[in-house]
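This document starts with one chain, in the form predicted alone, laid out as structure tokens.
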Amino acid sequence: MIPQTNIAPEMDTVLSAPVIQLKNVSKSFGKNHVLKDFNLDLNKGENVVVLGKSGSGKSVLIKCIIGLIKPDSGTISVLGKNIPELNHTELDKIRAKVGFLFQSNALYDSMTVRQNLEFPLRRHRAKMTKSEIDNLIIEALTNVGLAHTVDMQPSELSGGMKKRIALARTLILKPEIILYDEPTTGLDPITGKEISNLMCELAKKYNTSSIIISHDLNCVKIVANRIVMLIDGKCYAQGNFESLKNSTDKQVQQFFQ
């Protein structure tokens, strides 16, 4: 039985269908059972953090959601489409509506900041004019406070700046959903807090829904409307930060000590 608690008080009651819904998702690699009948709903406008130990299956989960890994069983619905059943063309259409922020940022070192942000536009918005592309690039960079870096190389940027540029590239297609893979890993506490606050500001501005994979409790406390505990491949517990922090369950307590 999953302990249920109320999500963060600032979330309104959601009546529409979840934008992401996982039902009884299982995935094994040989004898390693990573996900076992895992269930998760993401509602419109919600930030859900998936919290778990290293190697617990968090990254596998997020790769299943975007169709990079196919689950052994269960259903994964993203914006009403069952991901495991989609072909490559159908997956591309869904992925254009789902932004993904990589843990490593995944910026192209040989490209300028401008060219890095152009890349998803060239792929998914081929009919856009140069002027339209330039306007979106400046808007995206302004959103993260780095408009002045447009012609710089990634090698000229600090770790925090690279993360902001990666976030700008994620947002440039105006996705409905954003998936974050350890967004503050490798950043100092102050920069990590800045990135976490920026994630919240941009989620509010663009009304995005997000799943955040993280073990950084400072980030989790700032961004999470709801936390899902991934333990032994299952959704072991869920609730807001304070309710889980004050839980007497030893499996839950270990994450807050």
Second form
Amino acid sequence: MIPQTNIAPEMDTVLSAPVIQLKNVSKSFGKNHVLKDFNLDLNKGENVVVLGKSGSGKSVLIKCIIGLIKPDSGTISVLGKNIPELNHTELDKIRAKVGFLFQSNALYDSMTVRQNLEFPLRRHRAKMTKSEIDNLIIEALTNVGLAHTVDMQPSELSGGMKKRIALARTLILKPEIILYDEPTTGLDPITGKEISNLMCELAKKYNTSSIIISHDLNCVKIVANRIVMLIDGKCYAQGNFESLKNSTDKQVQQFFQ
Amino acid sequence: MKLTAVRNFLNETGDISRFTGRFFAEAFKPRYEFAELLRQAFFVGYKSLPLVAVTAFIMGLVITIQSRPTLVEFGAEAWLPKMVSVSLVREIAPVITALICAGKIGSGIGAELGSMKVTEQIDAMEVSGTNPFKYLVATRVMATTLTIPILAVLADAVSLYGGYLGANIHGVVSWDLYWNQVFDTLAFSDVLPSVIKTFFFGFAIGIIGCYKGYNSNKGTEGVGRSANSAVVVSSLLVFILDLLAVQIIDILRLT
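Mind giving me the form predicted together with the partner chain, seeing as the form predicted alone was just shown?
Time for the whole complex; same chain goes first.
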């Protein structure tokens, strides 16, 4: 029996109905049960960090939320729609409102920074004019402080710059929700801190809600309103940074030592 | 051990068939990716042209030079343009073009889609409201299917020119005489089947390259393996399709 250490979240933000609600979500790959009746609510304006060991199913979790992986059972409600039941067209409409920052940045190697940012715009906002697209690209790049890279190739950028460009591409559609898959992994502590601060800044500016998968405690400390601990496929414990850090539970303590 | 190998082979054959079925199910439904199709056709066709042309020219030249002594021995030197044109147009130019493309394009597609898969670019495309199968696979398969026949026809012409130069190294054949003999010999039944089979070669190269890349896993090692097996399997398929084409042409008495 897994001990439940549910700690009430301390939130500064005024909350309303959850924008994401996961109920009894299960997913297994062969005999590996990654998620077992997992439950999670993300409220509007909230930044929730999902903390767990490597291979514990954190990335699977957010890929289920965006509809890249279909869960075996359970409901995933995003902005009121149950993701596993949606067809491609309905899923695309939801995806226009949900940004996803990939762990590997997933910038298209064959395209320039401009073309990378144009790609989601041309797909989701087909009726936009060239000048409207250009303005949005410059705005998104200015937000991440990289307006000068517009005509560069991703291979010419550093790791931190790539992460910023990927963040700009995620933000260009002005999503209501952003899913971050290990946003600071592979970056030095200073750049990691810059990215974490940028995430907070942009969340305030665009009033977004976020689920963040991270191992980096410095990042977690900066961005998290609430932390959910994913252990053995279940929500083992949740609470804010301080309350989990001071927890006496051994499994929780392992992450904060 | 042997049973596992047979099972893997059958599994992969089934997966490739399903992948091909998905291509037909998705490629002809809107939204059509014309811009990407043109871009791919440019890469597949235009960028492969120099390599195909040089290879075809050398093959035409070499086949002519090597065939000449045998024909001279029988006093049939005058038949050189006839014999060379039939071998080049029916078999050598289409197959050489397909093999060059399997090496150049098949490996390129396998590696590109493989690295896109392992760096999550394919997932990013899906999240951006794009059907990656349609955008990446359908366009590449169509591009190879449509451009490899054009390359093969160009290879026919260039290899025949190589043959003309080859015929003139040790003997003398005038420009007019050479081409008159070539066009007298070549019939509709020589050219058409050889062009038709190149559509199948192109399709096989595209679908195998895309299948291997799209299903790549295990990181960068997997990308290398995808590129490598794309070349091996598509080259083998070119020969198998060629064998089938010969049998069909034979049954239809087109030879």
